[in-house]
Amino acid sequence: MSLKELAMKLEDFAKARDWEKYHSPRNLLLAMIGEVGELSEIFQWRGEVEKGLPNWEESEKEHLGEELSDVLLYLIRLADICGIDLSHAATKKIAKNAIKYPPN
């Protein structure tokens, strides 16, 4: 699924709810700073991790899996009540970050 096609499912979800009136910049992105809060407490004492996370028990997964959609969700929300096309500006930075950071 797209960015956009995830922006057009949030905003029907929050329309259907009638919680636009709620999903000001500020309030989207205080949301998403408690989101990934949340987050970084999966991580908090567990210090490094293997990539892959092999030693972690499926139920864990799942978990960091929610609280990483949450994340996302309130990011693609953000962007497109601010009327940022996030895929294009995505693109765009990583461009501008290998002109910037060029391999050695």
The other form holds:
Number of protein chains: 4
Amino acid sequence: MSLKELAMKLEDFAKARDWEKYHSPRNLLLAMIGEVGELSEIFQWRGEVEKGLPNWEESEKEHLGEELSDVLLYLIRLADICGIDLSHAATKKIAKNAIKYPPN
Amino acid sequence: MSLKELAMKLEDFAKARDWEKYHSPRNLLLAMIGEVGELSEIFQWRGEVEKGLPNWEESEKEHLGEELSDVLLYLIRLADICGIDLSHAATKKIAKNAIKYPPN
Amino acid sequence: MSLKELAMKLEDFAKARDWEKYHSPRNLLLAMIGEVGELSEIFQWRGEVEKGLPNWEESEKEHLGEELSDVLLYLIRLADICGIDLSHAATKKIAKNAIKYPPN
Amino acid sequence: MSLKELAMKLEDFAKARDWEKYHSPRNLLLAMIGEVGELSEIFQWRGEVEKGLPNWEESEKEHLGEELSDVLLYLIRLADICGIDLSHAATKKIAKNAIKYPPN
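Please could you give me the other form, the form predicted together with a further copy of the same chain, since above is the form predicted alone?
Next comes the full complex, this chain leading.
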């Protein structure tokens, strides 16, 4: 699914629940940071974690997917409420990074 | 652009710069949190901010788009390195939220 | 209580529970970020909050005190594990800030 | 130095610079999160870090002390502006944790 489609889904979701009044930029930012905290908790007592999470239970990966999603969804909603086209901004940022850090 | 396409772009980007050795889950998580900090700095001394950022300079919106993108790109890369299909996880999370919070 | 006394209390606490093996710098940092997330959750849907929290319930202030403490305790423990004298560093930082930002 | 003394120093600091108008709870919280981001950046590309930071340069430890202090100072200021006695709250939280997690 595209970022734009997710943003539209989240707008519909908020409208259907009369949540738009809560979705100010700083409220959404703090909500996102709350989710970043939950994501960090998953990694906090593990020491270094290997790529692909070889020794994780399926339920732990499921939980991780949910916390990553929570951060993503608030991030998309925050961008949308601020009137930022996140897909466009991200593509531009990658291009800018490619100039700043030329390939080897 | 889809999340999957962005994940592939970021993988190519890391490979071309020999950065894969740095992209462990906890390294990427901390890098993402660094960007969350930069995003927070944009909002820190402003008091409440209105939707659509009516009084912001174009250059401030540009900067905001970059910081939102930095968080997004590390989040996508973190999910990818963990072997999580973020698009799938996000869609599932929205469906789960729709059950948890029924519309009015 | 001084920062030094709190650091010593936390070291004793960890020793008595055989938790020292978990208290690596990055584990503690991520644990602290988890608590920053919980602190943010308290403020997330409130819009602007007034100094002194005039309309907050006593139980909400209690909760806030606990989350602020959780961040503080992990921060003190992180500094201690890194061998940083936080009290000394903080005093120095205030002096440095006083030069950077001269009073009006 | 005690937490109370640091809180008083920070209040004087803000008053002398006419910064009190900026020191609302959510502004200070976001400023603290900005500093948490800078703290995370120090640890982001290092992989696991050993206690005591055996291989760190003196200048890196100095930098770490400054970022830890920045988080601490905003945390103390946030608590103070909220009317929370952080020293009291932290002592209570340790006592509560001691009951929740009895020693071995």
